[in-house]
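Below sits a lone chain in structure tokens, taken as the form predicted on its own.
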Amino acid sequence: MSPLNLAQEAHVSIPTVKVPPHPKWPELSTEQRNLLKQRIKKLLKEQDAVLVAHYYTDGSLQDLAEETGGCVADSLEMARFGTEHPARTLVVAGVRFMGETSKILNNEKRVLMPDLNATCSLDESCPAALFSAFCDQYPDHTVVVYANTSAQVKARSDWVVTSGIALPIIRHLTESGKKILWAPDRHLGTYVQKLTDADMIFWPGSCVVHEEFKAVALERMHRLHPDAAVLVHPESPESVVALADVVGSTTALIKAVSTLPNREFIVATDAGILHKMKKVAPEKILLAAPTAGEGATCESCATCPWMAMNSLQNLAEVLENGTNEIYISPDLAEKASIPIRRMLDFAKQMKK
């Protein structure tokens, strides 16, 4: 029986996620941008704050994080960085679950975000009460949730994983004889199950950005660029993953651009990653994978509208006003930290 059928048999009716329009930020001149960056740098220093940005955010935020001693990374490294950096304030440019994770692991620190409405379709499609009831149906399963979930969902889980570490953790649990309840991204879950033969039941969620990649359009693009390596994030549909030369986390895909000999790459993940790829391999040609299908209005529109809510403008505002602070009760933070730290400890053991 397929993983998706197992999820359907559980009769989970997930809420419809309302996708916001992409925010339209005012165009900044070079002078305005430089002045704004200088103001933010001054505020970060005055407030003993460090900026942590995800690869999918605007390139100007990624550059600023690196210039100020912060971090540009995937969600696993963002979480690790926040626990190890001595700054009293963490400013998280990304989506809400990333800010929550920083607060869970650093409950004594102040955690700010440019926009608290910057959420995630996976998080939104997996409300805690509905998920908890789903888990109750399978008491003999180990609950593994993707990092793209709320603090409450993490607190209900046994393990938290990111795309970069999901495969070895599921392989470890499978070798230990565990049955897995997986949430919320069914595409990543399907990918992991195929490589591990794990006994898994799936929550039927998906990412609104990665869901839009189309295999037929990707094949068409590859025919036009036959020497290009196809890089795919495993949140993409199975038919798209099947066409990949490399499947992996954002960090793995960035590494592939710099290490593979190909001159051209077709990249199937959020277009924000292209900024970092261009920096590590400026000589390479990067092509955004197509999301176009029947009735499509653009060839490739793979940009997360919630990630786009982060900007230099609202970053400066949040530092000046002290607004948009993440609050998580100590009790909830303690419960949610257990599966996250389990993941971080597992990652440490892998490096030994």
The other form holds:
Amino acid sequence: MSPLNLAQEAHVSIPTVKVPPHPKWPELSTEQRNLLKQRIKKLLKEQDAVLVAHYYTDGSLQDLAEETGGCVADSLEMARFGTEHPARTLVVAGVRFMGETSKILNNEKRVLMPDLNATCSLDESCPAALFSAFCDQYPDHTVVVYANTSAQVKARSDWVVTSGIALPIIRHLTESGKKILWAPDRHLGTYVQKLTDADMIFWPGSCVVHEEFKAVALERMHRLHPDAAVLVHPESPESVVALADVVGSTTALIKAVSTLPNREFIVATDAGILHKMKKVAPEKILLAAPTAGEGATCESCATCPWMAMNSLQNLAEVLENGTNEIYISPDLAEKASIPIRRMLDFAKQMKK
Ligand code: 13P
Ligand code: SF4
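With the form predicted on its own already on screen, would you show the form predicted together with ligand 13P?
Zooming out: every chain and molecule, the one shown earlier first.
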């Protein structure tokens, strides 16, 4: 059978995801910003709390996480960091599945998020009941879900993966003769299927932010900057991934900026990542890949509206008021932790 015959997209009617408008945060003067940061630093200390932020959040949150002994990372490292840090409270600046993953792995800890409405289009596209009914139709498949899913969906799976580890895990499962049911990101699924020839059926979900990168506009930009290396997150459409010099997780793309000899880079992922890229390689020229294509309007414009719900202001509020705590029943946490720990153990083995 040719590799193409091994990839099938499921005929499931998934919910349409409503994309919220970008939140408008009031401009802060340098003095206001510094005062707010001091207040948060004090609260973190008093409450034995640590800040865990994703690379797509506002630069001020990323800096604060680093200045206070927390972490700025991709979703795999965010999960791992929470399990290894002794703080009693984890404050997760990112999207809902990241806070939930922290709570699942650390059920005894308090997990807070600046905004509990910060969800993710992939998570929204994969409701647990619909997903579970779908899995029931493929009892002979190993269920692999992307971390960008709810605790219930994780609990129904055999493996959880992030973009940073999807490829070796799917390769491992394929070499063990497994057929794979993959959800929810069809683009990441397509990318790993092509590289592994895995026998896979995909849930038809996608990320609204990465879906907006368009190959034609990217090619045009590359013609204007022929020496630039093209960096693409694998949640992007196949035609965009095909133009990449490097495809990888947020961590892999940041690493590429500091290790590749190119002076210019075209970056196809959420623009929040540019903050860290500029820090690790201030001498490099970073160009945000074009979204939507000529004549079209972009909905997210390469900035995840849910990640943008995190700010210094609402971070200070949750620490002050103890609001926005994530709760997951011990029973659900126990079930959902099994496939996540499988991934973390696999990552540990890979490092040996
Ligand atoms: P990473 O795991 O690569 O950080 O990706 C998470 C994500 O949501 C990207 O859109
Ligand atoms: Fe989800 Fe896409 Fe936002 Fe990442 S960028 S959190 S996949 S909506």
